[in-house]
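Presented as structure tokens, the chain that follows is alone, the form predicted alone.
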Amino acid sequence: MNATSASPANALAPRLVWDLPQRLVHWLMVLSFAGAYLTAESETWRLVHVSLGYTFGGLLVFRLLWGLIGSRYARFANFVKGPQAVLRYLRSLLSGSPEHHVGHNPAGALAIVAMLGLGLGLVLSGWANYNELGGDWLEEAHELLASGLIAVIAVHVLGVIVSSRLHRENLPKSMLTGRKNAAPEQGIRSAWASVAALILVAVLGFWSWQWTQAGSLLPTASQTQSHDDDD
């Protein structure tokens, strides 16, 4: 639990808690896992729904490395806590006096972590599936974890929007600006924009290569003209 003081100098303002890489790449990982979920079933957007997949998974072994590297909120070490931090939190809810916390809290943690543990199988058992590594038992796995990982987000989003209430906090606006109430010596120091320009760079990079490759795999105009001159 965070302490506040009243003194001035101390007073919580909207300041820099969540930076840049984190922001971009969790709203590219929702964008990738939107668009793949949706192309799942169709042939004719097969590509984007790889593409879409493996972007997920460059951003999800980001995400996983910058849990270690990264800002104060940004490492796994500041919210992941055990289960008797977790129950203290959820009594503090019941209680109507709720833990507040410049990071996640412990149950959003939770949340957290078994989204990357989800997400991470869906991309491997996504990747085997394309080349054909397994059977049907690998397909229906691929599934299972898709539908695992939605009831996850379902469940995430709704303690977003929960926890917001009970804090009078707009959690997904800040999500979006970086910034949280917070006293000076809680906010972070950079917002490491240049780290976040670099994944932008290689996420729009490899979209634009693999349109290259899908232009590529198309017939030219030539070779349908003697395609139709053959028949």
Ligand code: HEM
The other form holds:
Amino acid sequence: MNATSASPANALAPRLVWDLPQRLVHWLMVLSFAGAYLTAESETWRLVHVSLGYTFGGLLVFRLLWGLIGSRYARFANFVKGPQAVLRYLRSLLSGSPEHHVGHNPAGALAIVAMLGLGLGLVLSGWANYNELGGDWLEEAHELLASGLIAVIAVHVLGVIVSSRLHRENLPKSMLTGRKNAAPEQGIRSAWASVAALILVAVLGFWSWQWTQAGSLLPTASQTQSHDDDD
Ligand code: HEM
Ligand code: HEM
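Structure of the form predicted in complex with protoporphyrin IX containing FE (HEM), please, following the form predicted alone?
Let us now look at the entire complex, which starts with that chain.
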């Protein structure tokens, strides 16, 4: 059961619903996407752009996997619903008594699926561009996917603000603490901290490896000197 509206009010209390990998991956996605977007236009920042883009891609792949084997509210089976459930939820918003969901609501879930799908296309097209596998159309497609994702992110953030107000609960805060108002049987038992620690080590390891790679791609002082001598 996802909705809490039938639960007795006195049983509701802040309980763990988002596991730690979900929260860590979410905020690392926000950081890596923002960083990749801000460094997209400049050749000088290309390696940072590519590194943050791949980071975003790795996090996406993990989130897809976690949607199959993760904790209760992380699983796609828990929150991806058909069009009828989405319409019923949207109608309930207009009726003044909005359906409450401990996990993602059906409309929010739609945005989540769109973000994961567009994100995957964005990373794949970026990879193909970087390896010169396509022409101008692929550059256009990469840019278009980035703009499409920005648009869905805007809807996502707007949805989070509207839901927070309607349900009088701070959803961004719950994405940090992992806790939402729920009945005892609705909370999850484990935060999966060890999986989150592995993700952090993998991301930091990847960044430091990219850093050393970037150093070896830059011209050394002697190369610069001999180039100057040639001129
Ligand atoms: C690059 C930008 C963003 C991306 C790609 C993104 C993506 C996602 C994804 C994939 C989820 C599902 C999380 C999961 O189930 O593991 C999610 C949920 C969530 N995001 Fe974001 N997000 C972005 C920006 C933001 C921002 C800026 C905020 C803060 C206002 C935010 C707040 C939330 C909240 C509160 C949830 C849980 C929603 C719920 O209660 O159902 N997101 N986001
Ligand atoms: C979060 C993920 C990403 C975002 C938001 C993003 C966004 C963008 C945007 C908006 C541009 C167009 C810049 C312009 O106006 O010229 C761009 C260009 C580019 N991106 Fe990405 N990108 C991402 C991931 C990647 C990845 C993973 C790679 C490669 C592995 C990549 C490689 C490139 C390259 C090579 C260009 C230049 C294409 C050209 O010459 O126009 N990007 N990216």
